[in-house]
Structure formats: structure tokens, C-alpha cells
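Take a look at this single chain, the form predicted on its own, given in C-alpha cells.
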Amino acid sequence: MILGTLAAEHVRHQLNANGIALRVGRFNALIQSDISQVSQDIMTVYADAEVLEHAPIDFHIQLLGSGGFRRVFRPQVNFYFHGHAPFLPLPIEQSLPLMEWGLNWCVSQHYHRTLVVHAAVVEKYGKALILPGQPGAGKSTLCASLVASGGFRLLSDELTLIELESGNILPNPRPISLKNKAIDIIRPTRGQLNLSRVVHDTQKGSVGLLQPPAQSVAAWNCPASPGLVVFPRFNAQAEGGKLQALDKGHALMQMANQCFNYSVLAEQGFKALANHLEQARTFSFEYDGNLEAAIDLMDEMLHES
């Protein structure tokens, strides 16, 4: 059954009684929820999410509002993960992005069976295309971008899943977040795909989550090759697109930084980053923000690889 089959009124009865069962991205979540947004919400980007029947459970998570006067005085939203609260409150019109964050948080720190990466991927012709990038780099946008005008399937926006033996990467594909100016960017060219309600003033600015395509959706359990690991870098100035070739010991301290449980798997962590950049090529592109440029160029160098 598929979520987005599912009437609105059942979906938002069955979020805030017993919760509903989603596989969302790779992992099965039990979301239970008494804010009433957050039913539309998912609705909106989880719409081709599977809804799951007695399924073992990943994440047992809850997006409570807070009680006393903050149920009418600027109200607030809790995230709890199997009971217990690992954030501070907020403004309740952040459910969405903070359930999101969490959903990161969960996978990010309990999940050691691949390396966990902070980078989005992409995939075309079998192949994997890794989008590391610090904030503001432009990964996201151009993530968004493969994925809505260049024909490339999403495989994780936030958290890139390295197998352990094979260097391969597995799927966990979930919305795409988008934030500040690549929003207005993004949404002329997303086609079908639904665009949340953009939230304002979060810590990271104003932030709006694409849906991710149905056909991703369904190919969560296919992984992909390694192919290319491209490092971008947004520069308004750099007048076209720059792609240089990066020495594969420099694209793995710099990887290696951006793992989350690198330290918890120690040795093997080490050898399936190895393993995966042994395959794969890697560069730095720096880009002006031609998005059409861009994505002619990496499906150029992915159909190469």
C-alpha cells in the first residue's frame, strides 16, 4: 500500500494514535505525530513512500507538541527517537525539516553497517555519482537538479551509504532539502514533483523539501557502482564550469572528515572508503551555477566511467 493512496483523514487519525509504519528511504519508521501539519506534510513528500504492515521496525520516532502555556504561546514541536528526546523544542512550524534532520540523526548515529557519508549521490547508467560538499557548496541544488531535469535517480540528498566489502552504494532515498535561494531555484524545473511549504528563520535559513521521484522510490533496495566523486563548489564568478582531477589520497582525507561513524568502524571504514575511491574517479568542479552546464557535463563523465 502506498501512502499517498491513503485519505487524509485516516492518515492524520492514524499518526496520532498508534502511528504510522513508512519505509522511508531504505529504513522502516514508525511515525507518530498530534500536529496536524505534519500529516499533510508527509503526505506531500512521502506520497509514493510503501506503508508498511508488521514490519520490523529501524526507527520508532514522534514529533510531539509541547505542553503548558507553549500549546498557545508561539507552540513548539518535540522529536522523540524510541522515547527519548535528543534535541531542544522548536517552533512548531519546523516539523517538517526538524523531523527530516532527525530522521539524519538517526541514520548518521545508529546505523554501522556502511561507512555513512555527508554527501549526496546520484545514479545513471549503474553508476554512482558522490556530491560531497560543505554548506553552501551547492550540492544539494545541483543533487535536485540531476535528479529533476537530467534523468539521474536519487539515491540520498544528506547520507551517502558505502557497503562495507563491495565499495557499492545503497540507496536511502528521502526528500531533498533545499534551502534559502536554491528553492526559487529548483522550483520552476521539478516537474511532478510535489515542493513542500517553505519554512522560514530555521537555523538554516528558509528551507523547502522536494519530494523524490516514485521511480526512486520503489528502486531502494538497487544498488550502484562506484562511478565518480565530484567535489563542487559554487562561485558566481567562476564563468563556467571548472573540473579538475583530484588526487585520490587528497579525496579521501577529505571524504574521511565528512563520515559520521569513520572513528566506529575504524579498519573497516577505512577499507571500504579505499575500496570505493579505487573505482571510482574523482575531481573538484567548480561551477557558476549553469545548472543545464552542469548536468550535461556530469552525465558525460558518468557515462565515461
Contents of the next structure:
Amino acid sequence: MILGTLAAEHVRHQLNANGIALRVGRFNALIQSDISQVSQDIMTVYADAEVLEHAPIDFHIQLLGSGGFRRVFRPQVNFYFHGHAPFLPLPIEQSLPLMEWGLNWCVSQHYHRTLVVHAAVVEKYGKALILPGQPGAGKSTLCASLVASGGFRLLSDELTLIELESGNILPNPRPISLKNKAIDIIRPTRGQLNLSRVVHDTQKGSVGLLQPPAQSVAAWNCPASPGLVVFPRFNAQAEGGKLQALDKGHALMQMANQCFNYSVLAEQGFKALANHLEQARTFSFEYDGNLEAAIDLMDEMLHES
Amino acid sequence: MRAEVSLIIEVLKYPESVLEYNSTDWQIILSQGYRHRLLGRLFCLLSDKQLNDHIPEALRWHFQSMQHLSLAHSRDMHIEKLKIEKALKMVGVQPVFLKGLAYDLAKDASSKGRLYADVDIYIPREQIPAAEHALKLNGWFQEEMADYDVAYYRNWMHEIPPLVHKERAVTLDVHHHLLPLTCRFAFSVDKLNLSKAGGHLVLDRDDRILHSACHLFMETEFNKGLRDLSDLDLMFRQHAGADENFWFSITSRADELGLGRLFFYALRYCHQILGTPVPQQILEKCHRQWAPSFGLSVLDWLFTKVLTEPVNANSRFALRSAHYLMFIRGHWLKMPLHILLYHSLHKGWKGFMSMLQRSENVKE
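Any chance you could show the form predicted together with the partner chain after that form predicted on its own?
Complete assembly follows, chain above in first position.
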């Protein structure tokens, strides 16, 4: 059963009472919240998430309003992970972004079965396309349009999980976090996919979350084999996009820098990364914001791989 | 709630209890393991008894990942250890490693599945200026800190303001005493016994354990209390098993250093909470000699509360009060009343001002 089929009132009540167990990406989360916005937001971006019964829970998450004078004066939201609060509270409007950052934190800090790379990753023709990038490089925008209009499957917009033995990518399909200008770029081309309310003035500027396609969510357990690793960089002058082969040593160093648990996994992590890159083609990509051209190019490249 | 609290404690006491656990129990263990930061430790204790196959497959990664993290921490700490020794060698100072790294070097059972927040070393006070100089030349720096806080460390504490390495970002606490200078239990550091472990200096067995006990039972913040109690429990079990003279030796050492009261608490609560097999006559002897003359039952209630349940903003009133009272107690033990009052007024005022500032920032 998926969340979207439940009545909104029931969801709100459950969140406030014992919580709702959902598969978020590839992990099982029990979510509790006494904030009514949260239930609306979750219904919007997690509509296709499976509701779990009697399943083992990885992350027990609570989003609770602060007590005392904060109930009335600039209300705040707190994120709890198994009962302890790893972050400072935020203004209550930022509940959904806080939940998403929190869920990323849950994985990046605790999951050491795979290498966890800070990168977007999508799949087509069974092959993964990894998009690592500094914040602002446009990886989320690119990832969102590949998924929303390019027919690519979303594996993750933020955390690329590389299996240690095989070098394959494990999907963790969760809502795509769009920031600032990206929100308006993606809004008209998103088709049927829901976009959450846009929250302004967060630490990362304005944030909106895009619902992942139902097929991507349902395929959470189908890994993808290595295909392409493309380091995107936005450059208005690069007309039609400029793709350049990148040597693998360089790609490895850059990706290692973007890993959350490279130092934890040490040699195993290095081997997984090397193994993945050995089977993939690596490029740097300057693009001018023409997303259609970019989608066609990526599609063609992956098809050849 | 009561039943839940005892589950993780049950596993620490008798790892074999997991044989009886159903999926609900494991779910509780997982949450408690995260809350107490003990998942890695549980994994090690279960592995020692070939019981880790009993962790449900779907949840096993949590335990295993934390054990992995603990191994990575230990690896990093050993690199850090070599760098520190190298830097200090320039000025002819040999540091004594304390706490986590010492457990690891001495192969204490308390190193199992432990996470390390920072490195702690001890250096005699007269060598501190030279050591600080050498460390700063080699990339360690003191993070920016208010003048008041610097003075707080320099005048009253047993350590200099923490140093951080500019490339590796690991925090280094340099101690010149094991207890705050203003503390009620202060003793002369000349009396400390050192030993070598793998070619590096650590406190010897009894002093290492007593140091750990001092820390826990003078603590102001108990969110890692159960982990620290489990450290003591594991060391007691290990060393009592290896040396039949252990209990006698450590008891007389506690007496010698004037740490009897704190040692008594360590024995009492390890025994009461984690079932540490302390011989009855030792418990009785320590009780006669060192138990406080009144208020022990209140302390029992408080310690049992704070050592078994971490606190957060949503905790019940009783638990929050217990943690708060122990916070005050910890400070009370650390400094005499006039310094404590001065310190609390200063901190209270600063806290109030920064709260005002924060709500200004939110407005903008």
C-alpha cells in the first residue's frame, strides 16, 4: 500500500499518534510529528512511498515543535533521531527541508555498508550516470530534468551509494531538493510530479522538493551498473554544452573528496571507487543551461556505454 | 519505559540474553544503542560470544557500521598519537596518553567498539609551555575563544584550552593534572604511576581505571553515562579475571590518592546497574570507609536515572531534573562556592545576552 492512497486526515492523526512507517528511499523510517504542515508535505512528496507494517525500522524520526514560549513566539521544529536531537531547532516553516536534511544525515553518518558519495545519480539502459558536483554546479537541476523529462530513473539526488564488492549503485530514491533558481526552471517541465511548498530563507536559500517518479520509487531494490561519471559545471558561455574526457585518476581524487565515509572504509572504499571507475567512462561537462540538449547528450552517451 | 531501559543493560550484563529476543526487542535495542552510542560496543560483545548472527539481518548493518566506525577512529587516533609524539620530541617531552587512546594502547576491554571524540594527553605542568610551543609550531592551534574562557582554563582547569590540528581537525586536550585544580578531590600528580604500552606512555592499570572513575563520577553531563559505566565495568571484569590481587590493589590505590569516595561510587553503580562481579567484602569495606554519611539513597536514585537514560528536551520532568541536579553537583565538586558563583553568574549573563542576539538574528 502506498501513502497516497490513505486519507489525509488519517495520515495526520497517525503521524501525531504512533507515527507512520514508510520506506523512504531504501530505508525504513518511522516518522512522527505533531506539526500539521508536515503531514501535508509528506503526502505531497512521498505519495508513492510504501506504507510498512511490522517491518524493521532503521530510522525513528520525530519532527516536534519546541515547547514553552516557542509554542507561540516564532515556533520552532526539532529533529529527533532515535530520541536524540543532533541539530539545533529551525523555524517551523522549514520542517520539510529539515526532515530531508535529517534523513540524508541518517544515511551519510551511519551507513557504512557502501561508499556514500555526495553526488546525484540516475539510471537508463541499466547503467548509472553519476553527477558529483560542488553546491551550485547544477547537479540537482540536471538530475531533476533527466528524471522529469528525460525518462531517466532517479537513484538519488544527493547520496550515491556504491556497493563495496561489485561497484554497482544502490538506489535510494527520495524527493529531489531544488534550490533557488532551479525551482522555477524545473516547475514548468515537471509534468505530473508534485512540487512541495517552497520554503524561503533557509540556510541554503529557497528550497522546494520534487516528488520522485513512482517507477523510480518502486524500483528501490534494482541496482544499476557503472556507466558514466560526469562532473557538471554551469557556464553560460559554453554554447550547446562542452563535454571533455576526464582521466580516471583525476575523477577518483575528486570523488574521494566528495565521500562521506571514505576515511571510515579506507582501503575498501578506495577499491570500490576504483572498481566503479574502471567500468565507467568519466567526463567533465560545462553546460549553458540548455537542459534539453544536455538530456539528449547524456542519453546518447549512456546508450553507447 | 522501565522495561525498555533494562533491555540494553541486560545485553551489557549478559550478552546471552539476545537468544530470547524477538523483533520488537531488537527494535528497542537499536534505538537505545543509538541513544547511548553503544551500537559498536554491542556488536563487539556479541561477536566475542559468537552471538552476532542473532541480530536480525535487516538491522545488522547499524551495529556493524558503528563497529566499522570505531575501528576507523582507532586507526586515526594511532596516526594522531605518532604525530603528537613526534612534535613533542623536539622539546624532549614524552606525553602520557589518557582515556580512549590509553585503553586502546593497553588493550583494555573498554576499547571495544568505542568511538573517540578527541585525543587526551598528560604532560607535567612545568613542561606545558615548551609542549604548547612545539605543538603550535606543528600545526595545532587554539580555536578562538572568549578571554573569560581562556582564563577559566588557565586558572582553574586541569587542562589548557583545547588545541585543534589545522589539517586533520582532530581535537587535542593537553592535561597537566587529572582533576580540576580547584576540585575537592585534588591530589598531587607526582604520585601517578606510569607504564609503557606498545612503546607509549599510559597511566598504569589502577590509575587508568581510577582516572576513568573520577571522570564519570564528577561529570556534569551524562548523555554518554552508560557508555562510560560500561567502560568501567569491562575493565573491572577483565582485570579482576586476570589478576587475583586486583581488587585489593586498586582499593588501596584509591585510598592512597584520596579518591575513595569516587571509587566507591564506581564500584557501587557498576555493581548495581551492570552487575559487575565485585567481591562482597570489597563492596562492604568501601561502603564503610567511603560512603557519604547521608544522602546515599538520593544519590542512588539520581545516578541510576542519569546513567541509564540520556536526556533531551522532550524527556519527562523527573529525568530532566535528575540530569539538572547532577549538572549542578558536578560543578559543585569542581570548584569552591565563590568561584562557582562567579562562574555561573558570568555564564548565565553571557547565555542571556546570546539568546537575545539570536532572536534578533531570526527577526532579520
